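Here we start with a single chain on its own, the form predicted on its own, put down as structure tokens.
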Amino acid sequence: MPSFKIALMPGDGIGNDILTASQPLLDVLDLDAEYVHADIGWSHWCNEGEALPPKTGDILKGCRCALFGAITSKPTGEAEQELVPRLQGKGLIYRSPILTLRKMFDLYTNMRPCKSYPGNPNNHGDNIDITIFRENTEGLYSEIEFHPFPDELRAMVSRFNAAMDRFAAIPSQEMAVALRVITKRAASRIIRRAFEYAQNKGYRKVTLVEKANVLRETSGMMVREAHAIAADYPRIELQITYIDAQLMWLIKNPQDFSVMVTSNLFGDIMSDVASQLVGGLGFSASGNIGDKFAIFEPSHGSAPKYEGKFVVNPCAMLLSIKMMLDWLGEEKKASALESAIASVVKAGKVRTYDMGGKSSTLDMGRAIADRYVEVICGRR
């Protein structure tokens, strides 16, 4: 019985691209796997109603992780007129699987790590190499909305917030209204994720970033917990700053940043910009990381326009595949692997268009597949 089950679901759009052009790599890697298919994405939601059918969710339970590739997502008008007709004026409501998933499985941290490979023409500077800790449940991304305002929740808010005062005026249905959730458990686990990763690898400094000057009740919460969480950790600077701030910083001084903790909104936004800063969106690998279960995907949406082109870059699904082996415990493939992606980058011999090259998503899947396959067999 293999060590291993790990489900795949390339999803929508250049999902299927990037999955099949990361098969050569997952034939050679000589890991102790069974691959089961899950299927998921825009398709499901049209012909049945569910992005993320029932049979998906068993199937992952039954697994230790998954490779997800992309997923197509749409206003909640334009979802429904997608619809076949027989499911259409049934009041279903599209929920992005992806964010069903991270909380089904409680998959609190998502990783985002960006890091700049020599060689590659888009890098902003050299040696940069941030991690960034997303909290992946709650936060703006807490799927509690409203539109219209009902009524009964408008007075009791207004019962206790004065700040609601300057819309009385406005009606409920021109309001659409969005709880931003942070509970200290999710803050401290996620930033205690943030402090075990940097003293693991030897990092100095932990940046938290939020907006306690004016969200002073939720930021002000992941605030509190990190100066909890640092006293544990007095070898580890604590820095704390302004997410609009920061975005700037960045980009003025990437070199700055290691380790970097944030909740959900600002982490995705941060580490699209940071993503910039490695080559793009083609190079951003993304870990939904759990206790007992992770699924592991590239940060780049289905891009449609590109479906079965193959085109895109598929280094960003194959650093993904790297954080998996780094998470199953198979350290040696996962060093091996991201020589392999470094080596291919720095040659420059296989590009895809995004670093001003003619090379196939599939090109360079096989290209960093037999690199692999000389890097682990010793010749570098």
Ligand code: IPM
The other form holds:
Amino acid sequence: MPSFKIALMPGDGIGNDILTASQPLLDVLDLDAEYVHADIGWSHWCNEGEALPPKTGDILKGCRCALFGAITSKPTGEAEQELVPRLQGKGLIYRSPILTLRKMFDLYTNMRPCKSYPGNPNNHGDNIDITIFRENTEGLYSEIEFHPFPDELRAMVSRFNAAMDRFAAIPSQEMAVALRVITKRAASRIIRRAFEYAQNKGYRKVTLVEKANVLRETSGMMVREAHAIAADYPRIELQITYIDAQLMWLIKNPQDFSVMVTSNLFGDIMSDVASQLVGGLGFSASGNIGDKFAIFEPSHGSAPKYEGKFVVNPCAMLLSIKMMLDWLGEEKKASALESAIASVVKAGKVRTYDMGGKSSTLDMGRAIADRYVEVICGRR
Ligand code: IPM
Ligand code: MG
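Having seen the form predicted on its own, I'd like the form predicted together with 3-isopropylmalic acid now, please.
All chains and molecules follow, beginning with the one already shown.
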């Protein structure tokens, strides 16, 4: 009997392509794990009105961690139109299941490494090695949004903040409002994760990316917590930047940054930008990590136009598996996998279209699994 379970959730679009391409690797990794399938995704929304079937939550509770492919998300109106007729007009609201899972399991760290592997023609430079720590449970992803904006709430807000008066003449129907919730607890734990990581890996600087000159209270909370936590790590410099300038600096001087930490939406945006420095979304791995459970997934979307064509780059998924191995304490396997990926990228014989090649998703997955076996057996 394997000693633990890992859930496999292909999800939508190319999710299945990249997880199928990872199978040869999973086979040779030889973990003492049973892999169990769990349903999630757009077809469940369309047919059942819920993209995250309740059964999936139960399956995940019995697993040590999960691998997730990709998810299709659409705005409310479009999502409603794709429901089967019997579910339409019932007020069902589409919510991205990955966002639900992040909150359900309190996976508060979204760790997104962006590292350039030499030989990749899409790198914006060698020696880029950035890890973004994105807060994963609140901020503008708190899902506390209003449209119309209720009059009662508006009156209440006016009592506490005169800035609301400017909108007094706007009808409620014409006003949509979101709450950007930043709690001290969430700010402090994500920032601590970033500092711990920097300390363990020997980095000398942590960059907090916010917008405290405008978002005085919410970004202000992040900045305050960052100062408090930095005091526990005297050997690590705390650098504080603004998201707009930071994205520009990332493109200009990516080598200047290593460990970065930010709130939810800024992290979502910054990680896509940063991935472009190291070969694009085909290399954008991520881990949604809590205290006891974690879900590893590429941070790219479901790319529906490529679904089933087996042309996309599976490296983001394979690098996410590498993160899973680290999290499971399988450091030797993790580093062998990373070497295998680096060496296939460098050799350049097997390349998906994004790197200018003609190989399929499956070819790339197979080449990396084969190389992994060589590396782990000490054959060079
Ligand atoms: C990501 C994705 C998700 C997000 C989407 C699919 C809801 O863009 O993981 O970065 O916004 O977090
Ligand atoms: Mg994103």
